[in-house]
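Given next, in structure tokens, is a single chain: the form predicted alone.
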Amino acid sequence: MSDTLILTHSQIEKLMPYSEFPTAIETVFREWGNGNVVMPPKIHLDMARSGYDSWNNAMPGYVVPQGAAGIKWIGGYADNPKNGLPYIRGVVTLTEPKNGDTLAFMDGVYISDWRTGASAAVAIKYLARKGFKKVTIVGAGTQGRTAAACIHVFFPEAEITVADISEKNLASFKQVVKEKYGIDAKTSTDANEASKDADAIVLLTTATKPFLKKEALKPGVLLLGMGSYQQAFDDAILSCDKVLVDSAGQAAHRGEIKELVESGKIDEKSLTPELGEIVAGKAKGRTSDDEKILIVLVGLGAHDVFCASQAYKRAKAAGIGTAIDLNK
């Protein structure tokens, strides 16, 4: 038996730079769309009969050739900001395939975050349109920070503005997009406005209603549909010729299009190819230029524990953790 290893969110950013996100991402697409990777759909847990706006996700994962299995669990608690606490909690669980071994237990908030922005770099590489310019990032959040860092790691070029309806949540992420990634964001506090005119559109909000309007997609633009709610109103999301998924077992009921799927405006049946299979190179993703696609981004537990599998390899290496016995 082996020791378990704990590791800090300080020491996981040490150990697992943002600048190699992006990548590692797209590897767990590939494999994710050659079938190596197992990974049931996310279970949620609503905790709201607590009396207070929180909920879970159990996300567990396999990626076979790499060995990484393990669980995320995270979630959301809506009280949290007006008492000094993040929103967003969880903790990533590694375990060794072979006899069960615990190998480690981490911050999950570090890896998760940065995972949820490099999906939208990857998106956007194999579904943009050929030489796209313009991203509009609507959220400024620390998730919303995290993609543009991650896009501007693959796309230097592209000209990143951010939307939100809080001048100091917008006047925060300008300034630090600026200091920590040398991005010079533009600002608005109209999210439709700022989306007329954009290539890629990364919807990343806590929006529980729909806010962002047909009339705001032009001809050829990629969506990206990355809140747990629905964020576009159902004629916006129906307008797109196209609608994918990241996961399909998990995007039907979950997030952007749940609702449509439920109530049978689309079909379950026709959320193809998965990205991973477009990374893959099994399927194909855009067309033409003009197409107007959705993707859909739940998030898939196995991106988490490939990171933190990464994280475990290079701690182990370097002598970082605190290694402790949990069968004493």
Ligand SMILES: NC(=O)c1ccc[n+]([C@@H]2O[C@H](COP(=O)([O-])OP(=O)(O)OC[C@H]3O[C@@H](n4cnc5c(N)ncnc54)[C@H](O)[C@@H]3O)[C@@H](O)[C@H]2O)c1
Given for the second form:
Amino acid sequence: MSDTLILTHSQIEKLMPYSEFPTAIETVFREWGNGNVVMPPKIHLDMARSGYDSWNNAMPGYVVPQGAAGIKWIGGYADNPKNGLPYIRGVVTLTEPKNGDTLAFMDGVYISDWRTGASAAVAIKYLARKGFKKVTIVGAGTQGRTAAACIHVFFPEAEITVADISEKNLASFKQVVKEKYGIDAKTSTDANEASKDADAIVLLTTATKPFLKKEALKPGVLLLGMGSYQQAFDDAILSCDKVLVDSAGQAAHRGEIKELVESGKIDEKSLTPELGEIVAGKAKGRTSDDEKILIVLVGLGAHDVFCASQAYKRAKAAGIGTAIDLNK
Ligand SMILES: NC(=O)c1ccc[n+]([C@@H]2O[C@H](COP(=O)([O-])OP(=O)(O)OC[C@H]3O[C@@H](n4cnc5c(N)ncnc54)[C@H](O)[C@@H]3O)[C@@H](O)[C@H]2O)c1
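To complete the pair, please output the form predicted together with this ligand; the form predicted alone was given just before.
Then the entire complex follows, led off by the chain already shown.
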């Protein structure tokens, strides 16, 4: 039986620099598209009966070729930002597929934040129109920052604008992305105005009601719906020529298109191909420069588990982390 390695946020940060996430996440999308990932849909635990607006998701995944198996247990806590805590909090556990050893137990926030931003970069790589320049990120929070940094890793020439209702968050976003990632971001308090001439619009806010109008979507735009609730109005979503997803089983029932699928306005069966199939070269994504595409990225547990497994392997090799014997 193997010891369990405990890894903290700062240890994982050293083991897995953010700039490696876009390529790692692209690898997992390819494995998913090639049928090499086992990943049942995430399970949602609503904890609003605590009196707080809070929830947790159980997100298992097994990336077979790399032997990476485990689960992320992560949630959102609406009161946290005003109490100086991050909105998203969670952990990842890794399991040895052959005998059930708990290999590692680690902070899940660092990996989750960066794999989310990296998913946006991968979707833009495969679905934005050729020669795209302008990317607007709506949501100057944690995931908005990682999206900006990961998009900059793949596309250093992209012009990034960030929009948010909070001037304070915009100012801190602008400062942090300049200092840490070398990005000169423009800022705006008007998401619709800032989206009008964007080639790609990344929706990463905590808004619980739609705010993005159809008029803000120009021909050829790639819209990335990545928040936990719907952020574009119905007619904006329905004006898209294609609605693609990271995982059909999950994207139909949460986030950007949940209500439209449940009301029958979007047919769940039409949600193909998945991004993994496009990354694997098995299906076409964009077929014309004028197509308006919505990609709904609700997040794959396999992404977290794969990155956690990378961090674990590097930690073992470098002698980092605290080993404990859970079996004694
Ligand atoms: N798709 C995924 O894989 C994935 C992963 C993690 C988190 N999320 C989701 O991403 C969203 C953002 O998470 P976060 O951790 O960045 O939160 P955060 O609290 O750090 O930032 C959210 C930002 O959204 C802004 N905002 C809220 N309403 C707005 C509106 N109407 N217009 C413009 N800006 C608005 C807030 O001011 C804030 O700056 C959440 O819905 C979260 O659940 C998705």
